[in-house]
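Only one chain is given next, in structure tokens, and it is the form predicted alone.
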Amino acid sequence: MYKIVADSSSNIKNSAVVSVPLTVGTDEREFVDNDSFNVHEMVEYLSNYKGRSGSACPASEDWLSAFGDAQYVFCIAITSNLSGSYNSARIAKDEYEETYPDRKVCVIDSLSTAGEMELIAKKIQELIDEGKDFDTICAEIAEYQKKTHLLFCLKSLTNLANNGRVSAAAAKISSILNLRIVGKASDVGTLEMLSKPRGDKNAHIEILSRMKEFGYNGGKVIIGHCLALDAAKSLSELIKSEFANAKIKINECGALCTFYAENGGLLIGYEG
């Protein structure tokens, strides 16, 4: 009756929701981000390569797949100022909703990635459970995401220079200084840059800081790493120290975050 799907920038990895793959491309191959993605195998290849890089979405073909033959389904897609997923789901919504009229499709726009994505995911499949209607959780599902954040911290920028997103200057003396860049998804889904701490105890102790800034008070949280178990373990206990009772979730990311958030990177997905 209900289906959850999402693209895969998501970085979900639960058999309850279906993931779309997005793909990492260069002019010689491409990494679709699926279950048999390698992380260590992507990084590895676009450390030593030096041309042209990028990331495509999912066709509409992809999502109309995904949704199956669901009455009802609920469409996460990341966020549509830095992607086409989200329009891609909607074209696949409107001719969903053609060919079965007694069909729907909720198509989000999560305004970020990774860590929200998946939190909305959750509380959709909470809502679900509680035996709520299509409208009403399409409706608190909205509700939900105003006290929905995504932090990041990203220990390279070599991607994002490549991609016309920062300077290759910023870049380079970013890795000289040994710089975190902290930032957040804005309130309308572009990256936000808020500071540029030294070193991994800083730039945990700046993520703290401005989850609280920004409304954290204990909720769920969930830490997606590129290559950076560690790190996100000592952000998690530093979270701890101050809430106790924190439910916190460790993934790794996929593909497309991976490409992004780069070797060291953290993506903060988080309640506020």
Second form
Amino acid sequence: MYKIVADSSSNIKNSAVVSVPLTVGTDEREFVDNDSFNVHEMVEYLSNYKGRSGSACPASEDWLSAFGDAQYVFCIAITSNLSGSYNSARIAKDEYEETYPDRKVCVIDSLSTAGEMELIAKKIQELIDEGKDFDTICAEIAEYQKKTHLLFCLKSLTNLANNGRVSAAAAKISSILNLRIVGKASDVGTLEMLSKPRGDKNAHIEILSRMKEFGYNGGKVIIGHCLALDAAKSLSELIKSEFANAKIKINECGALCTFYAENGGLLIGYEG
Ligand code: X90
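Pass me the form predicted in complex with heptadecanoic acid as well; I've looked at the form predicted alone already.
Everything in the complex follows now, all chains and molecules, and the chain you saw is the first one.
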């Protein structure tokens, strides 16, 4: 009766959530962000490719086919300020509800991506398990979103800048040796830069301190990493050194997040 769908920027690998792929590609090759995606192959290919590379969001048909024949659909999209995914999902919703007047779709603009989307998906599942009805869940999710956040820690902003998602000036800073760009998903779902710590250790200290500043107090954390499992693990240890009972999950990023967060990138979704 209920179905949860999310676009692949969520990095969710859980059979209870249907993932709708974005794609990453060049003029010559396309990587679909699905189960058969191989991160090493894409990173290797892109590092040797000299031309332009970019991404594309799901079409409304892709969302529609993910809805299947569910009566109630919860649909989670990457921030509408950086991608057309949310807009495609809205079109799919209108078509679905028009074709099947007894069915309903709740489209959620995550104003974020990665782990923050997964937190939303987990919350929806909890509310479904508690037996809440569709409209109540939609309303409670809107409330829940007020207390979920996303921090990012990136070594390079090149692909973001080349695709118009951050300024060239911001990207330039990231080319300075060993600097990390720590920032957050802003209230309107854009990248907001916070600071430029040097090296992983300082970056992790900065991340934990920002998490606390934005209300973190031992709740759920989902760390997405782009070929940076060790960094994700040290950050997780640091968080646990202050919040022993923190519920921390580490995820490998899929194609979309790996393309934009790039090698060494961390995306930290957490509850405030
Ligand atoms: O529609 C498309 O082609 C997708 C475009 C997505 C562009 C941005 C993806 C960002 C991925 C980078 C750092 C965290 C961003 C914070 C979000 C507000 C991850």
